[in-house]
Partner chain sequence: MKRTWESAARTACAVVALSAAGAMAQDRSAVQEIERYRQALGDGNPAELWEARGEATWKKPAGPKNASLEKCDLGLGPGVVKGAYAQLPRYFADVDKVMDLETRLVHCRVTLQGISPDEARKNPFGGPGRKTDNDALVAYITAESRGVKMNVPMSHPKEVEAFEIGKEMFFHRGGPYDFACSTCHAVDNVRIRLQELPNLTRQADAQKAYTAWPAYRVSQGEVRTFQWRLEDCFRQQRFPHLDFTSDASIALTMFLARNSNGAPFNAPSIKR
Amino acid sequence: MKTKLIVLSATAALAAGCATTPPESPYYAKSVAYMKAGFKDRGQAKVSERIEQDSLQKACSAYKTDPIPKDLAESMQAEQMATIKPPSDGKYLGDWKSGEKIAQSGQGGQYSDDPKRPSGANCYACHQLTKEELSYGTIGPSLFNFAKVRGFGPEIQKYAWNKVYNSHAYSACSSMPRFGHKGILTEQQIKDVVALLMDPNSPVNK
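Please supply the coordinates for the chain just given, on its own, in the form predicted on its own.
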């Protein structure tokens, strides 16, 4: 057990080091090589998806400890905005009750999860959404009364859709997952989460 804990600690340290070390650093390549040697594809957890970075992630790693230059941040946000696909039927709202279940679920992405089952968004891990839920994270802002404060109109609905689909379109290097861009949630699931935020009958807006 002691040996296992040491290995797990070392793995975690390598992962953290890779996330905070600029890609041009020689240590970055070594960290990636060590992790690729230690990690293997297992179930739906693929090495390429966990370790290899796209252009956005590489840029964010490069500025992990420094402010991103304004012009670069704007360019990154524009690039991510271009990835957002609107709902195929033009309707942004689904079922808020299903959206609440998705917000509560952390299912999906792990090797032991059934890939045939839908993933969750795990929204409460970072946000407050309803006053009934007492267990929530504070990494992200509170979303309680989201539409009650901002309005229920189509522009806010579109904003909510875009934000869930790819939050980096509004804030480069956001901590929020790119739920639509990375295929974590389906189109219908995103609609349901947006309904949770926007529906006047949702507990978010009570």
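Mind pulling up the form predicted together with its partner chain next to the form predicted on its own we just looked at?
The next block holds one chain only.
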């Protein structure tokens, strides 16, 4: 009875937004005002859309190089997990060959990009994926042999889908973009990069 009560009140506290609230720098408001005045629209990059922060961006920025407190991280992860939409036909895997092209392309979202062209994901900017591509970054961990190591089953497929859809569902304040949640990639494109990670024939798993 007692434990149940504690659990209940903890949940209530979370629901009421009583988890640790991020610190706000006394300079925050002025920095946002400076940015709104100093930036100018260019191409698809509009000041009205790209300076104002959502709650996750704001909380992650506030901690700068400090770690986020555990309770806050957990409530943020739960919130981000709730944004994830599973594939409409229930199938996680698309075409790994098309996934490889998406993982290579850094097109999308920059004022220098044509908004009519489909976005890439530039996974290689941050991750090693295949042995063939040597030009890869190291901001994220190597994903070489991703499914070979973790297994090819539905649970891992779902994890890969979720991670690409909204990386913060598992690690709050990750550097990895929220490709599904922010609409960078289409449902089909996410299936294709998930296939790149999960298909036994993909060079990732060779």
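All values reported here derive from a predicted model rather than from experimental measurement. By rigid core we mean the largest C-alpha set that fits within 1.5 Å across both forms. Positions refer to the first chain, counted from 1.
Trainee: Rigid core fitted, then: does G137 show a CA shift of 2 angstroms or greater between these two forms?
Mentor: Superposed on the core, G137 moves its C-alpha less than 2 Å between these two forms.
Trainee: I need the CA movement of G43 between these two forms once the rigid core is aligned, reported in Å.
Mentor: Displacement of the alpha carbon, after core fit: 3.2 Å.
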